[in-house]
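As structure tokens, one chain now follows by itself in the form predicted alone.
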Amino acid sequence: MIYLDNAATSHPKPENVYVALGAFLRQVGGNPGRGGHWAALEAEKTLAEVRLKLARLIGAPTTPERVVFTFNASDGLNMAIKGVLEDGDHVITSGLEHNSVMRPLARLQETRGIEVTVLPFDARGLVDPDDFRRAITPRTRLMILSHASNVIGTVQPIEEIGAIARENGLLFLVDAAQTMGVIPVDVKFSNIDLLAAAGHKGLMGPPGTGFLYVGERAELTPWREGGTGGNSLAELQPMEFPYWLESGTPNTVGIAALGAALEYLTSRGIEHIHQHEMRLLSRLAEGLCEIEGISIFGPTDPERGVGVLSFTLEGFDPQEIGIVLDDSFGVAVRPGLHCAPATHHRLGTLPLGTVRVSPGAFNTEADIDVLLEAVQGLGGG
């Protein structure tokens, strides 16, 4: 198979982490926090390793316990959002998100009288920074963001945005599924007090587990409550991080096998990888461009996205171009709306969407001139 569908879930991922998981789970196992014992000990021990990793990859070092692990992005965002709103706040996002994000919202509507505010991006895929300062209104509390787009992959001005959210004393939510272990991200250069990130996309770590940072201004509730590994006699969640928010058996095997993701990352290099995964890009749309009937949505300048291209065929259903690729060539793309109905709906792509190609770390430029060659085809050229 040539796997070409990276921006759902990264693969193959790196050798070590396949190491990782069996040698975690044969050799440790222990649960952490509960118990005293070597194998519990080691446990905890490999969780405090990898969130400071993690603090250390998105510019927070001195505040590791505040990387909260979750166990996909749409957990941390979840428990964002729902975690700092109030009655009646204002929030201010854009129609590239995720519906991670839009849920959620659409959600605190119904139940707690929220008002959301939608702005729209341009042919570039860029939402403009100036559209957040004046949606701001006195009840605005939250600004939320996908750092780079699922479907079009255009990577979004976040310092601007962030600095905006700061100066009005508003709390600023980066989504960072697209781009955790893709591009550089800093916390406080960003001035981003909540990001969510998946550890399965970019960061090539196994299913089940993500993390959300969050900065030292920002107050949650939290949504889950229970057994912290310790003060049991506490009838109410212990208030100190990163237990405030975790609660129950983390995902300990996932987290060990991400932390050996991380050494790999770290041993190739984000910005390598990320270089890589353009030229692809760039391959692949410069070949679609040559194709009657297809139009594309996507950056391919490595300044301005990640990689992920999305494209339609003139008189072909997504669904059925993913079938074909699948079923006659061997190659795994993403037909559909990528859970993503309201960039949908801005580029006119509703109801079918579109096919969305995505390559990762370990594709070639032959696995992109075989789903060109295959695209060819279909279209009669």
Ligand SMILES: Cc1ncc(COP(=O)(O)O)c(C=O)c1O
Second form
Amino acid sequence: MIYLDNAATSHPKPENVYVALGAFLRQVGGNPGRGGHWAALEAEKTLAEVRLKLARLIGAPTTPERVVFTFNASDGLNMAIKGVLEDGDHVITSGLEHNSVMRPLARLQETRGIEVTVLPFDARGLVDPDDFRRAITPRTRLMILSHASNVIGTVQPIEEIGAIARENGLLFLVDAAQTMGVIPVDVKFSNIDLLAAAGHKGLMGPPGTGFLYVGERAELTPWREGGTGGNSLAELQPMEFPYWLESGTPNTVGIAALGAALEYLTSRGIEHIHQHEMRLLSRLAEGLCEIEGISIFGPTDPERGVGVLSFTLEGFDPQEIGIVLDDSFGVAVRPGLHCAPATHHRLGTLPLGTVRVSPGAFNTEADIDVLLEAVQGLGGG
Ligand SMILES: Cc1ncc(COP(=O)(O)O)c(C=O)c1O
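Show the same protein again, this time as the form predicted together with the named molecule rather than the form predicted alone.
The complete assembly is shown below, putting the previous chain first.
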């Protein structure tokens, strides 16, 4: 299989991730905080080490405990959105957001009377920071922006929007699902109060991993409460981080493997991986341009993009293309709507969506060429 769906989840993983999964399950296997025996303590140590690595990766100016493990990016986004917003609050966001932002907001519109302003993006796929400034009202509490679109890969000017949020006393939540592991993020520099990311995409950890960074300015109520290992007599959830937001048995084995993935990332270099993916994307875009009937939706500037490109082919349903690529060429892409209906609305790709191609760290030029040849066969270019 030629796997070109790394925006959904990265595959394959670095070899040391597979080794770490097996090693943790076979040799450690304890439940952190649940018991004073070696296995529980070792599991606790593993969590602390990976937490510290993540805190360093994002330049967290706080103690690492404010990096809270989640089960994916959606989990962290729900935790942030539902934990921060109160009745009648106003939120500013963009038309590039994933359903894991838009659906929690829609729920709160219904149940808590919050108001949501959804800002447009331009032909290059970028939001205008001044639009965020202009949309602020006395009731605004939170600005939310995806660092990069999962449909067209454009990287947003989060530093500028973070500065606007901070100047106006607002909280800034960044969805880094598509950038963590390929674009450096510095929460202090970009004035980010809340940052949600998946561990299983660009960070190259296993499914079931993710994290939410919670800065000192953000006060969150937990949306999941329960056992934390310690403080068992307390009736209410212990208020100290990370226990305030982490309850129940964590995905310790996944987190151990995420730690291995972070080591791989450091040794190969985030910048190097990003350049590799953007080179593959340029090759893809150049090849697609030559095919009659193709429309491309992707980053126009490699400096402001991640390895995600969408295309449509006149006369073909993206689903059909996906099936042919899979069945006849062994190429895995994602056809249809990519959990971001507002983005497709603006691109004019409703209701069928696009074919999304997202190369990863282990793809080669030969992989792109197989895809191009297959699409050329369909388009007759
Ligand atoms: C921009 C964006 N946000 C959030 C998510 C949700 O990520 P997860 O599947 O880890 O919950 C995705 C997944 O594709 C995404 O692309």
